[in-house]
Structure formats: C-alpha cells, structure tokens
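One chain follows as structure tokens, the form predicted alone.
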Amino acid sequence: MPAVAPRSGDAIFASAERVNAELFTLTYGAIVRQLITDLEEVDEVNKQLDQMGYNIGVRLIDEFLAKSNVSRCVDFKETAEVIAKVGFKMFLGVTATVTNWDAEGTTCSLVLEDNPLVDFVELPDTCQGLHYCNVLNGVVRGALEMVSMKTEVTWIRDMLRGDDAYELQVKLLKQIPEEYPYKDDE
C-alpha cells in the first residue's frame, strides 16, 4: 500500500472552502471593537483574545490534522515549521518563517509578513496596549497543547505599532507525556 504524502499548505488552502477574506477580516474587527467596548480595559481585552483564540486552537487541531495528513512531529523545532508552513497556510493563506531559535531549541518566532486579520485596521490612540491579533496566539497556544506541548506565545513586533513584521515568540515550557483514558486488558 503506499504511503500517504503530507498535504502542502498551498493544496489545502486551495482546496478549502472559505469565507471571503473581507467579511472575515471586518467580522473579526467588530469582535474586537465590542470587546473594547464591554471591557473598557486593554490588558481585559488582550486576556480574552487570547482565550477565544485557545478556544479555537484546541478545536482546530482535529481539523488540520484530518486535512493535512502531516504525521507526528519528532521535534518542536518540525513542528515550529509545520505550523509556519502548513497551519499559517492552510487557515490564514500565509507563510510564516520561523527564526530566532535559542541554542536549546526550545524558543523561536514565526515571522509574518502579511497579516490578513489587520486589513483595514488602524488602532486609536487610546488602544496603544492592544495586541489586536491576540487571537493567534491562544490559537497557536490551544493547537499545541492539544499535541502534547505546552506553550507560551507572545507578540514581539506587530506592524499595527509601527514594527517591519509580525512576530509572535513560541516558547516550548514543556512537553506534557500522552495520557491514554482507558487501561488495556492483559
């Protein structure tokens, strides 16, 4: 029987079916603008981004794993890449490089250089401590946890600040051993 090739981010972002770009993008920024509205507070505003993007990635891993047909990662630093590459891809129709890695390989940045979440969007003045794409890091932080690593993501540039790049830092904090719920019959 042969062996299943790994779907490349390109083929199934061609494949899939999709919301256009605009109405997503304009969805995703009245969310925001109500949030701010409700929470009144950035820092409330920046928490809960975070959380519905972890919300997020936890249910989305099942999707990109049924899709992509990638097969378990060996390392963090091939799963750094499959995310860039593949996961960014497939969801968002971007690449992301991936850089920056420590000399544990325990901590990198993805790089983007086009963020589709941030067309039209210029933030006021008073929204200065806003990390507007909030949500992908709770989605990049849920999806990870959800293959046995746990994560901390943080925004260190951002274009909406005035950065040259998107860059969000993924730090590897540990890899959690697979627990199985069931025990086997012997």
The other form holds:
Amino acid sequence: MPAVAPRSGDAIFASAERVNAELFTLTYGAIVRQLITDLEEVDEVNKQLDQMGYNIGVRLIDEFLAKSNVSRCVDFKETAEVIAKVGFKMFLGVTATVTNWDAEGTTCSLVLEDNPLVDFVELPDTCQGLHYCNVLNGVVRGALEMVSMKTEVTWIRDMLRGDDAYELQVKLLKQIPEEYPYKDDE
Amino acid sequence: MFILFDSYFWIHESQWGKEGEGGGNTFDVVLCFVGAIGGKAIQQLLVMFPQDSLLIFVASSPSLCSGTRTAELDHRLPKVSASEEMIVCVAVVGHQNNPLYIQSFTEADDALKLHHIVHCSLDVIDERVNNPKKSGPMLNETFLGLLYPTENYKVYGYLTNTKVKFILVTTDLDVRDADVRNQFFRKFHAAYVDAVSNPFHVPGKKITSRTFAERVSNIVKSFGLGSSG
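Here we have the form predicted alone; I need the corresponding form predicted in complex with the partner chain.
Next comes the full complex, this chain leading.
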C-alpha cells in the first residue's frame, strides 16, 4: 500500500461534514447548564466535563488518525504541534499556537485566540470557579492517553474570567511503553 | 386672527405642521404654551410663521418666556444640544408584560418617571396588537412605530414574534421612524438574541448580562450620533 501524505487541518476541515456553529455552541451550553443544575457544585461540574471530554478523546483519536494520515510523532514537541494545527482545526475549526515550552520539553501551552464553545457565554457570579471549556482538557488528555502518553492538562488562562486568551497547559507525565498492556491504575 | 398651540401633538398633526405652509397663514397673534409643546417646537413655529405675526410663548421658566419674535429670541431659547436630544430609556418586556431589562440614560433622577412611561406604553402595544390596522405585507412587521408622543418624549415600540417587547423613549422629537427601526431596533434585537443565547440566561428572567448592557449603551450612543448628524 502506498504511503499517504499527511493532510493539513484546513483540508480535513474543509471536507468534513459540519453543523451550524450556533447549534453546536448552544448544545454545549445546554450540557454545561444541565450539569450545573444536576451537580450543584462547580468543582463537580469541572470534573464531570473533564470526564466527558476524556470519553470523547479516547474515541476521537481514532477518527483523527484515520482522517489526518499523520505519521508517528518523533517527540512531544511534534505531538503538540499536530494537536494545535491539525487536531483543533479538524474538530473545532480553529488553530492553537504552541508556546511556553519548559526546559525539559515536557510542558507546553496551547493558546486559543478564538473559541467557538464560548460564543454568547458570560459566566454568572455564582459560577466563577467554573472552567466552562473543561471538556477540551479531557479530550486532549484522553486522546493522548490512547497513543501512550500520560498527560495532565490544566487551564492557565480563560477569557470568560477576563484573560486575553485561552491557554491550555499540557504536561507530559510519562510515556507508557506501547507493548505494556494498559492497566487502569488511577 | 389668533391661534393657540397647547400641545406638541397639535403642531405636528395640524396642517400648520408642514414646514412652510404655515407661512401662508396670516395670524396676528400666535400663543404657545412652551411647557406643552416642548422647547424644540419653538424653532419650528418660527419657521412656520415667518411673517410679522406676534408669537407669544408662555413658559414656566423665565428663560423660556419671551414676548417678541426677534433674532434675539433665537438665542434666548433653550439651547437644545445634540447630546440632550437622545434616547433616555430602553426596555425589554417579556410576553407576560414582566420587565426583563430596563435602563435609563439620564443624569437626572427620573428613572421612576421613565419606568412609568414604559409601563403606560404597554397598554398602547396591547391595543395595537389586538386591533391591527395593517395587513398583508405588514403582517410580519415587528416594528410598532410611534406609540405615543408626550410633552417631552417620543415612545417607540417593537414586538418580536415571541411577544417580547422592546420600548424606546427618546427626547429627540424630530427622530425619523425609519431610523428608529433600522438603526436602533434591528441592532437592539440582535443584541437581545445574543444575550438570551447565553446558556446561563434563564428565559423569562431578567437579563443581567454585562455584555448586553454594554452593547445596548453603545447602540444608544451611536444612534444619537447617527441621527443628529
């Protein structure tokens, strides 16, 4: 079988089926809203969103690999670039920039200038602790876990809390050897 | 001959309201109650009666009151600057006539009076909606037009298809209906739609969004600039 060249995020995004952005935004808003009603505690909501994202991520990674034809990344730096330029573009329609690498090359930040999840959204005073987009954390974490990278993803900046951009810090904890059977030890 | 103007409405609705036409009339004495017609209308009367008829303005404040019609009168008139002719109040009212958002834009402590005006206009809206005069292409028209003119204000209404009412109170008595509809209510409607799209907004509850308040105040400001220029 001939090798297929990796496709750019733009190309995949252009050919992908799409739904109306407002439908997407309002659906996500409704989910968050419902979680707040059900769970009452914002911390619980954050956890739940993260878990939901994780479940999405572990499924999404296969679609991502199938459609993007990206080859194996040589290091975590490349992984981060692929997530920012291809992954985000493919599923969210925006690209992120990768910055703030630490010396060891295990921690970086994905900065989103634009985020379709938060159109119309304004956090009320009662929900100041809420990470509205926490689902994205989970998606990144879940997806990377499936390709044998254990990561920790946290929000650094959030425009809903008055910052100037969305910054997602991705920290590589360890790379699990591939042949090692995955064990749920957490 | 003698003519008496005791309300602003009278000037506008009567045949004298059309500019220049009043000039052909030979009234010796024109008596106007300034408090009733609004200071702005004095200018209009001066245009309407350019001949040497005697205009008498009766007003509660001495600066408003003048017995002669000379050039001097022009600068003794209250100077109504562009910033004073403006939107003084906007309101969003829900389908059960519950207030969702009401904001006045005056320095003075007249919020209660403006709220009262908005409240009164709800009856006018009900009346308009229940007795539609227009039909056909106007059926889907959400702009209700001028609800009623008071001494110093004009009140406009807009009714969305979900029976949410927008009400605008302005002191600019020369404002044009088309401007109100296209430059104000269309933008205001867009801002409202975005505000209710916030997942944290509960439909039927007050709009607490700061973004909405900001957008509204920008629309109000830009409308004042757009119509005075």
